[in-house]
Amino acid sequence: MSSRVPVLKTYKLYIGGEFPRSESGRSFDYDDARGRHIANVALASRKDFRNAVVAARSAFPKWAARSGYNRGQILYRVGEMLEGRREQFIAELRQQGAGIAEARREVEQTIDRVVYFAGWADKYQQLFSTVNPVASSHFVFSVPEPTGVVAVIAPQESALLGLVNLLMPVILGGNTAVALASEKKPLSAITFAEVLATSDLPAGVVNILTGSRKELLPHIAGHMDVNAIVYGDEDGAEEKLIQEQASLNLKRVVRPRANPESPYLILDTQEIKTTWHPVGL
């Protein structure tokens, strides 16, 4: 009796709460650490990125209007679902070259990081808002507000934890995101998208693309409806390209701080709104 032929998974894009193939029809073969073909991965095009930005922009007003408490509840639910699928993520990270101890540690840190930032969702405004002293008869309040649509460039080596470290501070603050997954290790990002799709996170708040960084980075940095870029890697040539293209439309480029557990990461994609209110008139 012949041995069974396994059904290989096709890792599609995640745009607007759905899992489409690339509009170009392109994909690439992905081999595991032993060189065995294990999956087909969508190769996103410029139009796929533009579609993701449209989805993120459409989702932004309602997501930004939600209370911090509600956003925290939703992110905590994501942590719960990650906990329930931890063995799947461990197995997937091992397919991409991680040892069992390394994979287990990365998944556990990812879950803990989601829960950590979920806890900040209804607290960061109290921490970063201020009442400013002025020499006039006014109250002056400064309050953080979300920037808008943020592009997130995940690190190449930290396939799951690196992506989550960048995404969580962005979306808990009311922004929406378009993330470009690791080109070398893309599988965990799309499996994470499956968690998001079956959680309470509204469609379009997070969109995840897989594909060629060389092809997509110029379009990401130059897109006029992306308000900020969070770049999480160490490639000097990539960073220079992003900085140059982003300078043409005054887009903010963020390099996250070394400490991934800091509420100050939330401020990287916030704008400070100041309101003057007269008193005693």
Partner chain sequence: MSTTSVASSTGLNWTYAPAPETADPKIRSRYELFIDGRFVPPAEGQYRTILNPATAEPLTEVAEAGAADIDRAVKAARRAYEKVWSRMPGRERGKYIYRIARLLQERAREFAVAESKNGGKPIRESRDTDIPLSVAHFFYYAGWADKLNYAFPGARARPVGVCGQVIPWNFPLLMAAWKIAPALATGNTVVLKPAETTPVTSLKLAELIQEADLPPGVVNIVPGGRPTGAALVQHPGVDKIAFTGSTAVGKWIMKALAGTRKKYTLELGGKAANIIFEDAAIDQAVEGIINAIFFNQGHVCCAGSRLLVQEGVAEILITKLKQRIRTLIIGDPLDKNTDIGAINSREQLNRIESLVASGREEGAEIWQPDCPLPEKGFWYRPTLFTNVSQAHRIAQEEIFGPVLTIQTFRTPEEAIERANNTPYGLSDGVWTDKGAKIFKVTRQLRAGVIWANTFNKFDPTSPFGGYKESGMGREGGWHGLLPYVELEETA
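Rigid core (definition): largest C-alpha set, two forms, superposition within 1.5 Å. From a predicted model like this one, the values you see are computed outputs, not experimental measurements. Residue numbers count along the first chain shown, from 1. What changes on going to the form predicted together with the partner chain:
- With the core held fixed between these two forms, Lys9 has its Cα displaced by at least 2 Å.
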Given for the second form:
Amino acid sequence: MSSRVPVLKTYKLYIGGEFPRSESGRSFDYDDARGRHIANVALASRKDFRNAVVAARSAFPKWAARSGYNRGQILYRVGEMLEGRREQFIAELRQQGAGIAEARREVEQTIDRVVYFAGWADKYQQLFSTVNPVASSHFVFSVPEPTGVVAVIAPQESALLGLVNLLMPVILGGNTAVALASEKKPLSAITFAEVLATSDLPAGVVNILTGSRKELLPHIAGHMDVNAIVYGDEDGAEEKLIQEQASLNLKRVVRPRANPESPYLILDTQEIKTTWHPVGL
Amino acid sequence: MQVVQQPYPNWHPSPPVDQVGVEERVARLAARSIKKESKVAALKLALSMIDLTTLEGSDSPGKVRQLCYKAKHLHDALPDLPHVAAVCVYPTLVRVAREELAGSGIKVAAVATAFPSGQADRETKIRDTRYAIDEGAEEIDMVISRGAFLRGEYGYVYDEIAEIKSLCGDAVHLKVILETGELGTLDRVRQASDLALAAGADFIKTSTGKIQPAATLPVTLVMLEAIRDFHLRTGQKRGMKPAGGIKTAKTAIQYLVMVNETLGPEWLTPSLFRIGASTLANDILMQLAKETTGVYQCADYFSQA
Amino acid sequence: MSTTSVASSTGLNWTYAPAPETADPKIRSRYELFIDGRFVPPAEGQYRTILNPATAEPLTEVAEAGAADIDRAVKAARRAYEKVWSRMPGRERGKYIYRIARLLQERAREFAVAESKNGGKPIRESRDTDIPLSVAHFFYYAGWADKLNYAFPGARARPVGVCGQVIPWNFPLLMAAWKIAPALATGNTVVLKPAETTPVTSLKLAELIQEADLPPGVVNIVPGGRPTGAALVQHPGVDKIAFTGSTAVGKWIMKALAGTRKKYTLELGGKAANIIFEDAAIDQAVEGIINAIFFNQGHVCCAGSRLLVQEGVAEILITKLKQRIRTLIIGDPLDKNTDIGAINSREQLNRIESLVASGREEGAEIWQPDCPLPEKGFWYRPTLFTNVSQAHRIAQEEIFGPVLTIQTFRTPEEAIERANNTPYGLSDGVWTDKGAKIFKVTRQLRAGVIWANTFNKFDPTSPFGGYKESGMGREGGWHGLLPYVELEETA
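Any chance you could show the form predicted together with the partner chain after that form predicted alone?
Now the complete complex, all chains and molecules, led by this one.
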């Protein structure tokens, strides 16, 4: 029996379609439940976050302008890529403490959730648009448009599904995102980034950081070029901090809904634009 | 719209017109509340701008003589009334009207160029016009060839107006009837206005009175805007005549408000604004009598034309 | 005072005689707080003198709600919410709201005169816009009350609870209607604070609500200044805040609510671009510019205060605009011919004057017509600035007065960039005769309401609200229900 030495993976950040290390050169030690070293994970700095926002902002106009059909196809492709790496994700979840059945369930739910949301990309507009029967001689319609760059704070306890569930409604609606992965379970987020990078998703549409939430959260919530922040946990102090900082530029602060498949989640990071035009000869 | 040749000298595209915007502006102008002395002044001004008109197949010298008498004696019971601006008749009745109105200061206008349809060849239209002028017409109300205009033959329409204007010379005022009720859209009204002004019309006029809708406030506003732009471009002041369908003093005041706020008070004169009407005068007279006496009036006390 | 014309050699020098609206506004000499269905004196006994801005003379005096009064009002609203209103079938709620709409319709002229006397706006606008739109808003949302089960697929709409609502002084009754009507239709109860200078029509509405026999506590009206508003926002018994006003106060509210889980909607400031392309229907565009910036003296959050004109038509457009401005009649708000009324308050007049002064200092070129202004009261001439740079304060800050900045552009891309170069995103205007261009341009404008070939149009069926720092949430239409419901998903 030959004993082959396995090649270990370096977990890096995902910014603008690339996988850089933190500009600060920092990383943190990720150990499994039994204290065995698993990986060194990049410890993103506020400058990494700033760079990610720049990438997300520059990707925004083109992503928002794509047809719902096209966004849906790309997100469906994400589902296909996930399915192909099913075993890898299960193994990685197990490394992060999940039992086999739990890990399998989480990965399968994630794949199905991605496919589910991909299908909304060309439908939510019809659900949330109106033609407004105004009394004057005008044709008036209201349509949802993406709010812009959205920060996503993934829940700590769910390595994969928690992140994907918050991210999908944001990007399917034409927003671009900067996500902060679970600090406790950061590995799946970066592997998910590899899936995104191979799914025709344009660079910068999703950017994923790993690092310290305590350190980054004030900068994320306060950044003036972020339009909304989706916060997936229940920590009252964090929520208060987010709200306070978000008030600097009136970021929309979005909380998860009881139904993780709610289409109203999509509406939460959409703006409604109403257009008036006269009706005449 | 197919425009192949440059339709007329110094041609430039007419600006588009938004119907809803025009109607909103009209509604706002029409909501002006004109009271007391400003109302009396407006009513008298409106009287002085009337082209008292009869254009029936049954018109006869007797009918025209009666009309001319009315033009001179609007309502003798009211002091200080102006006379109307003109009497407007068919060419064959111009001579009668001239005789009746001699020395009154009231002009005689004749419709011409195969009025009202304009469906005749150029020679016929020229003969028609020359006859009216020879009979003594001081003003000519011609019609444009709407068929040619709607087909896009702008050069033809332009040349026709220019030729009639050259017959009129400086002495005879030319009013060009666009017959806006047949043009379909306000864009077309604007284009026809620009064309007629460029071709030499002294006045542009909405309607013959034979087609519905005749004069309306929106159509008039668009034509006034064309006159304003012509003035801005050339410095020349041209006149406007809404005709047909203006029956009440209230409507007449709305037109005056529109002129005042679109072209300015310089246009509030019979030499630049006329109203073509047959029954308007009596409604204005009734309003004036009410302002004088304080009681509402009955039509039986006011002579018909 | 009402003069439209200059003397002329040939034409009639025609001056419109005064045409005052004479209906009795029925304004009482003193108003109390409206709490739990009754008019009650304020706990601290404070009253504020309310002025008529057209004369700067007192109009009435109005009770000032303090923290104790707010507490009383919130508790009344809570009782009404729990015991009556949230349990009442939508069909019955709807009939109460219809009643309000009808009563307001019957007394429309009286309310219009009161609005113009208190706020300074021309009677033409209060009569033709503010009051009819307020009526329409109540009428529209009344009809939603018994149809909420069909409004949100897969979800049941539950009321939020007690709504604290704070409204501005520019459209006093209309903003009250925008706030109260959807709240009541969805089963919430209300504590509403009108603006400190313009409480009169809100309190007249309170009388009307009494007349409509609405259950006590469903609507409470608590006038006052900023401390009153702050007390309402921070009251722990309030479940949702709806605010219309400045962006600065909106930010303060969001911060004050941090960590509370109260819902909130904010409708804030704006600096709308009004973009005129050279193929526009130019005379209608001129009229649109007038409506965009001089409607309600420019005291409009969505006012088209930045005119962007394509170079090819800039000269003719500005010529026409000046001609049109010279015909505007400034003066007595109650005269039916008045186009521009009084500035709402001394404070607002000072703000306009100081921003205009900054425009001059920074080198922009000012133009004003030489129309006469009344001697008493607060007035400001319609004002144009040309030679404006994007960096000038007048091009960036909300002036909230009859002041228009004019800049030129060459290409659509340039216009869109300029238009979006602001932290605000409430509204924009686009004028072009080309349909395809309208859709291309309006899609790229980052604002909640886009008027194409029109401006400053409002309708209860049509959602209104901003992107970016112009606020969050929509008022009006189906979307206007969302801020007032919790969606309980059934799927």
